[in-house]
Amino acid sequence: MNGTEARTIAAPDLLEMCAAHMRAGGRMQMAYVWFPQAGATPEIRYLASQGANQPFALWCCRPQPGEALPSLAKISPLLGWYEREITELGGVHFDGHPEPFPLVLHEGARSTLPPLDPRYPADQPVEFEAAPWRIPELGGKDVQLLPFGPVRADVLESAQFLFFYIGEGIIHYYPRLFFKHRGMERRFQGLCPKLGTVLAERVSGVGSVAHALAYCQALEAAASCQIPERARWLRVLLAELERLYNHLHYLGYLCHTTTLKVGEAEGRLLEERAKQLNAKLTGSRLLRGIIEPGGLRRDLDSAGLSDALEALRREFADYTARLERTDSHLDRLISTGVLTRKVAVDQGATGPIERASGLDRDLRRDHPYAAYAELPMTVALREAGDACARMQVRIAEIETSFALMQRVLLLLPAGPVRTDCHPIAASEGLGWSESPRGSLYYAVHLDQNGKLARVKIKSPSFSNWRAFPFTVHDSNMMDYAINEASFGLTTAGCDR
C-alpha cells in the first residue's frame, strides 16, 4: 500500500511489535478488518505513524479460523474502540480486552454473519431485540444517575450520556453513541470507484472536502494516477475554505454555550459569509461535487475571491480581538475540560484537540498532500489543554487558512484540472487529509473487477469522542456544555 512499510505479522508477535513501536516514539493510528474474498479468512491491518515525513507502518495479520488475537488496547489504548468495532462487524475476537462489551452494535443485536463479511446480504438490516444494556457500576449513597438523550433538544444528533454526579460535581461520565450507525463502510462495497466519491462526501456533511480528498487520493494511489498541478493547488483552496467555515461555526457555537449572544450572532454571520463564498466559487455551500478521482470535475473561476477573503479576514480579526477581550467569555473557558498531553496521546486525540494539549502534529505538514508541500505551514500549538486553548488553536488556524488561500490564489498555475483515473483491479491505496477536526484516513481495496471491495474510514471524531470523557470526569454540570462545544465533535463523523 502506498506511503507505507508493510509487514506480515504473526498473531503471537503483535504485542511485542506494538510495545516496541511505542517505545520508539511511534503512534498507532487505526486497525481494521477486511475479507480478501468471500469466505476467506479475514485479515486485520494496523496502521501506525513513525514520524513526520516517514512512511506509515502497516502490519498485516491473518488469524487462523476461530483464533483470537491479543488485544493491544492496554499498550495503545486508542486501539480499544477499533478492536471492539472489528469484533462486532468483522467477527474477529481479541483476548484480554479491557472493555469487552458492545460499542457499535448495541445490546440485543443479532447477525448470522459479521456485517462486513462479503457474504452478508447487503439489503438485510441487522436484527435487534429488546435487551438490557450495560450501565457502569458506581457506588455511594449520594451518587445520582442522570441519563440524558438519545433524543436531545435543538438540532443535535442522537447520543446518550450518563452522568454520575453529586450536587453539581460529575464523578463519572459515560457516552453511548452509534444509535444511528449507518454502515457507511459497508455501503461502499460493490460500487464503482467514481460513485464512491458521492458517498464519501456524505459521511460527515461538514467534512465533505476532507472525506472526498482522502478517498480520492487513496484511489489515485491505487491507480498510480498523477493529477494536474492546477487541481493540486485548487484542492488546497477547497480544503482551507472548508476549515474556515467550520472554525467560524465553532467560535459562534462556543459563544452560545457561554451565553455570549452577540459573539454567537457575529460568529454565525461570519460563517454564513464564508459559505456564501463557497457557493459563489463552486455552486455548493458545503463544497460538494467538485473533487473527483483524477482531480476536479470542473475548473473554478476565482476572480474576486482574494478581495472577498481579505474583507472577511478583517472582519474576523475584529471579531476575535473582541472575543479575547471579553472576560465573561474567557472566564468560562480557562481551566475548563483540561485534556492532558498524556491522555491526548493514549486515547488518540487529533487535530485542534491534540494541538491544544501540546502535541505538534498536522498531516498537511508532516505528510503533505495536494500542494501543501510547496506552501509555508504554521502549526498552532498551545499547552494548557483546556477549552480556551482549543479556541485559541482554532483562531490561529483560521489565520493560517487565510494566508494559505491567498498564497494559492497568487501562485495558482494554469492548465487542466483533471486527468483520467482508471482503477487497477485487485489494487489498494491509502489516502489522508487534515480535516477541520483532525487526521482523516481512507484505506481503499479494489476487487478483481475494479469495484470497491473494502473502504475503511478513520475519522477524527471517532478518535476525539474517545478522548473527550477524560475531560468530563471530576468536572461540573455547569461547564459540560462548554466543554463539549470546545471539542467540536460530530456524532455522524464518529458513527459512520
Given for the second form:
Amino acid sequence: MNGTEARTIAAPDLLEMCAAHMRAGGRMQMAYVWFPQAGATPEIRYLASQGANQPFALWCCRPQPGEALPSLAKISPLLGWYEREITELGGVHFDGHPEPFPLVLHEGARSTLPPLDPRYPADQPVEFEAAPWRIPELGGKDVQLLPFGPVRADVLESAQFLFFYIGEGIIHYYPRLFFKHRGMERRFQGLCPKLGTVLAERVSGVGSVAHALAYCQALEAAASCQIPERARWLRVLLAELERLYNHLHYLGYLCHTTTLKVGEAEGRLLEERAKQLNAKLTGSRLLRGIIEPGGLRRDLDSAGLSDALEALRREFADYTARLERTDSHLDRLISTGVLTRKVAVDQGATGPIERASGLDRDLRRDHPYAAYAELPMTVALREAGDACARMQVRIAEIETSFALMQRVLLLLPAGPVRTDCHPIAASEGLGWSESPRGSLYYAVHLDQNGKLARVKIKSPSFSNWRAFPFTVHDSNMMDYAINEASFGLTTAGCDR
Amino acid sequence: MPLWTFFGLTRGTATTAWPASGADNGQTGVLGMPRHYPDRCQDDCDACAAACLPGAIRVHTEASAGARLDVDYGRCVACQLCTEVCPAGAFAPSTDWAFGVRARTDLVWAAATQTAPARALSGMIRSTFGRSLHVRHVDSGSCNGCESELQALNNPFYNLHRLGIFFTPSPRFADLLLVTGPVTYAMRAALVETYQAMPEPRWVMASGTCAVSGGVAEGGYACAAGLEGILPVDVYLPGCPPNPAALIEALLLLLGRAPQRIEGGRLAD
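What would the structure be for the form predicted together with its partner chain, given that what you showed me was the form predicted on its own?
Zooming out: every chain and molecule, the one shown earlier first.
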C-alpha cells in the first residue's frame, strides 16, 4: 500500500510488535478486516504512525480459520473499538479483549454470516429483535440513572446517553452509539470506483470534502495517477472552505450551550455566509459533487471569492475578539471537560481535540497531500485540554484557513483540473485527509474487475467519541452540553 | 453581555424577507434536480442510468411508447453525474430544488401531469393549526447533512420562527414529525414510538432523499427504504440535503401557505 511500510506478521508476534511500536513513541491509527477472496480467511490490517514525514507502518495478519488473534487493546486502548468492530462485521475474534461487548451491531442483531463477508448477500437485512443491553453496573445510595435519547431534543443526531448521577454530579457516563449504523462500508463493495465518490460524500455530510478527498486520493494512489497541479491547489481551497463553515458552526453552537444568545446568532450567521459562498462556488452548500478520482469534475470560477473571504474574515475577527473577551462565556469553558494529554494519546483523540490537549499532529503538515506541502502551515496548539482550549484551537485554525485560501487564490496555477484515473485490477491504496474533526483514512481495495472490493473508513468522530466519555466521568450535568459542543462530534461519521 | 446586545443591534436586520417578498432566498448557485428532456434522449445509450448510484434513472424494460427512461426524483441525490455523462443533454443542470410534494407519484417524471393531489388535507391543517406549526425532528440514520441544513433554519438569515414554525423537544407537543435518514434497523422502533407519542391530528414529512426512498443508503444489511412502509407520509421533500429554502417551502406547502410547484417530476408551468 502507498505511503506505508508493509509487513506480514504472525499472530503470536502481534503483541510484541505493538508494544515495541508504542515504546518507540508510535501510535496505532486503525485496524480493519478485509476478505481477499470470497470464502478465504480474512486478513486483519493494522495501520500505525511512525512520526511526521515517515511512512505509516502497515501490519498484515492472517489468522488461521477459527484462530483468535491476541487483543492489542490492553497496550493500545484506542484499538478496543476497532477490534470489536472487526469481530462483529468480519467474524474474527480477539483473545483477552478488555471490553468484549457488542458495539456496532446492537444487542439482538443477528446475521447468518459476518456482514462484510463477500458471501453475505448485499441486500439481506440483519435480523433484529430488541434485546436487553449490557450497561455498566453501578450502584450505591442515591445513584440515579438517566437514559437520554436516541431521539434527542432540538435538531440533533440520534444517539443514546446514560448518565449515572447523584444530584448534579455525573458519576459515570456511557454513550450508546451506532443507532445510525448504515453499513456504508459494505455499500462500496462491487461499485465502480467513480460512483464511490458519491457515496463517500454521504458518509458524513458535513465532512463531504474530506471524505471525497481521502477516498479519491486512495484510488489515485492505487492507480498511480498524478492529478493536475490546478486540481491539487483547488482541493486545498475546498478542504479549507469545509473547515471554515464547520468551525464557525461549532463556535456558534458553543455560545448556544453557554446561553450567549447574540454570540450564537452571530456565529450561525457567519456559518450561513460561508455556506452561501460554498454554493456560489460549487453549486452545493456542502461542497459536494466537485471532487472526483483524477482531479475535479469541473473547473471553479473563483472570481470575487478572495474579497468575499476577506469580508468574512473581518467579521470573524471582530466576533472572536469579542468571544475571547466575554467573561460569562469563558467562565463556562475554562476547566470544563478536561481531556488530559495521556488520555488523548491512549484513546486516540484526533484533530482540534488532540491539538487542544497539546498533541502536535496535523496530517496536512505531517503527511501532506493535495498542495499542502507547498503552503506554509501553522498548527494551532493549546495545552489546557478544556473546552476553552478547544474553542481557541478552532479559532486559530480558521485564521490559518483564511490565510491558506488567500494564498491558494493568489498562486493558483492555470491548466486542466482533471485527468483520467484508470483503476488497476486487484490494486489497493490508502488515502487520508485532515478533516475539520481530525484525521480521516480510507483504505481501498479493488478486485480483479477493477470494482471496489473493500473500503475501510476511519472517521475522526469514531476516534473522538471513544475519548469523549473520559472527560464526562466525574463532571457535572450543567457542563455536559458545553463539553459535548466543544468536542464537535458527528454521530454519522462515527456510526457510518 | 450588554456589549453583545449593542453590537447586535448596530448590525441591523440579517433576516431575509423571502418568501413573503421576492428577496434573496440565500440559494444563489445551488444546483437542484437535473431537468429531464426525454425528446433529446438517444437510443441504445444508458450512460445516465449507469452513472446513477441511487437508481433514480432506469432504462425502461417494457417496449412501450414514450420515454425510454424511468426517472424518479424521489431517489435523486442531485450529484449531477447524469448531466455530465449524457452526450445529448437529456439531463441538464438546474436550480430546481424546491421539490416538496404531497403525493409520492409527483416525484416520478411523467409525460402528462396528473393533478389533484390531496388538496383537502391543506384545508384541514389550516383550520386545525392556523398559522402555527410545531415540529419534532427525528434522525433515523442520516449523514448529518440534513441536520446541518435543518439547524440552519434557526440562523438569523432564515429565522424560521418568524413564520410561526418551531422545533419542539417533545413529540407530545408536535404537529409534524420531520424525518431524515433511510431508517436503520436500530432507529426504527424509536421512530415509530415517537410517532405514536404524538397527539392526533399529526403529520409526517419525509425530508431528504434518504427519508423519501432510502437514497444511496437504501437496503443493505442495516437500512430500510426510507419511510416507505413504515409511516404514512404527508409531504415528500427529496434533496441531498434539501437546502433551508426548500425546507421552508415544503413546510409552508404542508400548511397550505405555499403552492406545490412540482407535478409529474418537474416544475408545473
